[in-house]
Structures are given as C-alpha cells and as structure tokens.
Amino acid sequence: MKYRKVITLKDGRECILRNGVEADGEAALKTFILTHEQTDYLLTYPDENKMTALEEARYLKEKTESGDEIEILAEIDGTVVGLAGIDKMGGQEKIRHRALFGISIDRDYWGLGIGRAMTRACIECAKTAGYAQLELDVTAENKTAVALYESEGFTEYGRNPRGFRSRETGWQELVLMRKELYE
C-alpha cells in the first residue's frame, strides 16, 4: 500500500508521511530501536529485536506491495523520526475485517502533531484497505496516547491488568481500544 502526505508541524517545520520502501530499511530499523529505547510503553525492548537492516528493507518492500497493510514513516529533513502501521489481524474469514495499529515516535519529536497525523494516516489506509475495525493496545499509564486515540474515535472495550510485564516497573495494565471504520 502506498501513502504520501506533507504536513506542517506545530513548530512550522514540514514532515513527510510516506510508506516506507526497501531503501529505508536501515533508517527505519534505527528509528525502531531508538524509540524502543526511549519509552517503556512499547511492546518490545531493543535487545529483543532480531531483525537486520536487510530484513527490515524486505519487510518495508512487502508492506509497499501489500493491498491491505502498510508501514508509514514520518520524515523531517531526511531523517526518519517515527513509524506507524497497520497489520491485518489474520486471513481467516471471521477476522478478516480487523486490523492492528501500532506507532512509535522519537521522543525528541513528541508534541508536534506527528502522532495525530500518523494515526489519521493509518485510519485512512485501513479504510482504503476495506477494514471495518482498527484495534490497538496502549498502556494505561500512557495517558497522552489514550487521550489522542479517544479524540480520534477509538473506544475502550476492555483492560488487561497484566498485559505487559515491564523490566522496569512490573505489571502494566493495557487498555484495549478499537475504532469502527464501517458498519
């Protein structure tokens, strides 16, 4: 799936939101590792990543060629500062209407509107792909993210009090959220 949009950030800089391509493998992997070092809110730790830059390049190529999945990069002045994407829940008929949403942004760029723009881009792509529902999990203590998702139409449908087991803080409660895209 392909996507491209130029947005103006709160500080006046331009940010390009675009699908990642094979040539972005190294930059995307670097950003992935960085963002996972910066916060305890994401699914994995940097040392759990086993993907190489070449494997990341292949992953981005597959997403670009896909009709129902995407990995979007946020780029400022040639530097990748964020990643967001949608993945199909599965190919089985009963869950084919559902997609998963994930996002990570370099902490140095938080608060500029990139998260909202990338969330909206993924919602748009999920609709284009024909999904009826977009889903995510977010740590309950990440109140900024929860508020963003709610403002974009996601609603809570449950909680998992032991969803993550953090090396730093122990149990983290996950808020399960979904957004209906079509009836």
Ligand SMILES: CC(C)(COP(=O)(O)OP(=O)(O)OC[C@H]1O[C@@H](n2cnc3c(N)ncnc32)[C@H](O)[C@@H]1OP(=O)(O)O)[C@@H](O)C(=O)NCCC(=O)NCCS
Second form
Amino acid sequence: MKYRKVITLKDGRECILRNGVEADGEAALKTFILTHEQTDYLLTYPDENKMTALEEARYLKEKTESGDEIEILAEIDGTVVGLAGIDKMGGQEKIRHRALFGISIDRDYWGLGIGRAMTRACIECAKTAGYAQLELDVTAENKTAVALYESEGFTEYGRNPRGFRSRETGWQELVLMRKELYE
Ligand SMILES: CC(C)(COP(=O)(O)OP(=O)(O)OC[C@H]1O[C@@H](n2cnc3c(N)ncnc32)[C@H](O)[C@@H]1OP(=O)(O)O)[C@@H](O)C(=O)NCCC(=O)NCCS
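Moving on from the form predicted alone, please list the structure of the form predicted in complex with the named molecule.
The next block holds the full complex; its first chain is the one shown before.
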C-alpha cells in the first residue's frame, strides 16, 4: 500500500509519514534495531533480529506492492525516526477481516505527536484495505501507549498475565486491544 502525509510536530518541525520503499531498507533496519534497544516494551530483542538491510528492502518493496499491508516510516530532515505498520492476521477466510498494528519510534522523538499521527495513518490504511478490525498487544506497564490507543478508539478485550517474559523484569502482562473499523 502507499501512503504519504506531511505533518507539523509539536516543536514546529515538519515530519513526513510515508510508506517505506525498497531504497529505505538500510535506514528502516537501523531504526528498527535502535528502537528495540531503547525499550523493553517490544516483542523482540535486537540480538534476535535476523534481517539484513537487503531483506528489509525486499520486505518494504513487498509491503508497497501489497493491497492490504503497509510499513509507514516517519522521516524528519531525511532521517527515519519511526516505524509503524499493519499486517494481516492470516489469509484464511475466517480471519481475513483482522489486521495487526505495530509501532516504534526513536526515543529522542517521543512526545512530539508522531505516535498519534502514525496510529491514525495505520487506522486509515486498515480501513482502506477493507479490514473490519485492527488489533494489538501492549505491555500493561506501557502507560503512554495504552493511553494513546484508548484515545484513538481501541478497547481492551482481555489480558495475558504471562504474555512476555522479559530478560530484565520477568513476566510482563499484555493488554489485548482491538478497534472495530466498520459495522
Ligand atoms: C508509544 C509511542 C509509540 C508513543 O509515541 P509518541 O510519538 O511519543 O506519541 P505522541 O507524541 O503522539 O503522544 C501520544 C500521547 O502519549 C502521551 N504522551 C506522550 N509523551 C508523553 C510523556 N512524556 N508523558 C506522558 N504522556 C505522554 C500523551 O497522552 C500523548 O497524547 P497527546 O497527543 O494528547 O499529547 C512511543 O513512545 C514508542 O515508540 N515507544 C516505544 C515502543 C512502544 O512502546 N511501542 C508500542 C508497543 S505496543
């Protein structure tokens, strides 16, 4: 899928939200690894990442050509500072209506409005792709993210007390959230 929007951040800077393309492979991978080093709230550890820049480039190309998946980059002055995307839950008929949402932003750029804008961009793309429901899992301690999702219309439908097992803190409870996109 394709997407492009220019937003003005809370500090007055301009930020481009756009679908990542093949040429963004190296930059997107770098940001992915960086954001996964900066927080204990994401699914994978940086040392678990097996993607190369070339594979990331192919992944972004596939997403651009896809009719129902996208990876959106947030770019400030030519630097990729955030990633967000939607992935289909599966191709089977019974779950074709469900998509998964994920997001990670470089900590140096938190609190500027990028997270909200990227969440809205992904909701818009999920609607365009025809999904009926957008879903996510978030660690219960990630209060900023939970508040952001609630304010964008996601509601909690359950919890998994042993959802993650962190190297640093042990069990992390996951809040399961969903947003209906149409009746
Ligand atoms: C969660 C995350 C995506 C939020 O992105 P962000 O760009 O900082 O979000 P925004 O600036 O758009 O702020 C969204 C809301 O979060 C809250 N918020 C942001 N920064 C905050 C801070 N420092 N203190 C308290 N609340 C804060 C505000 O309620 C804000 O709402 P507002 O628009 O009414 O001010 C970002 O912190 C992140 O990437 N975290 C690490 C990865 C992660 O946790 N991903 C989610 C996994 S489910």
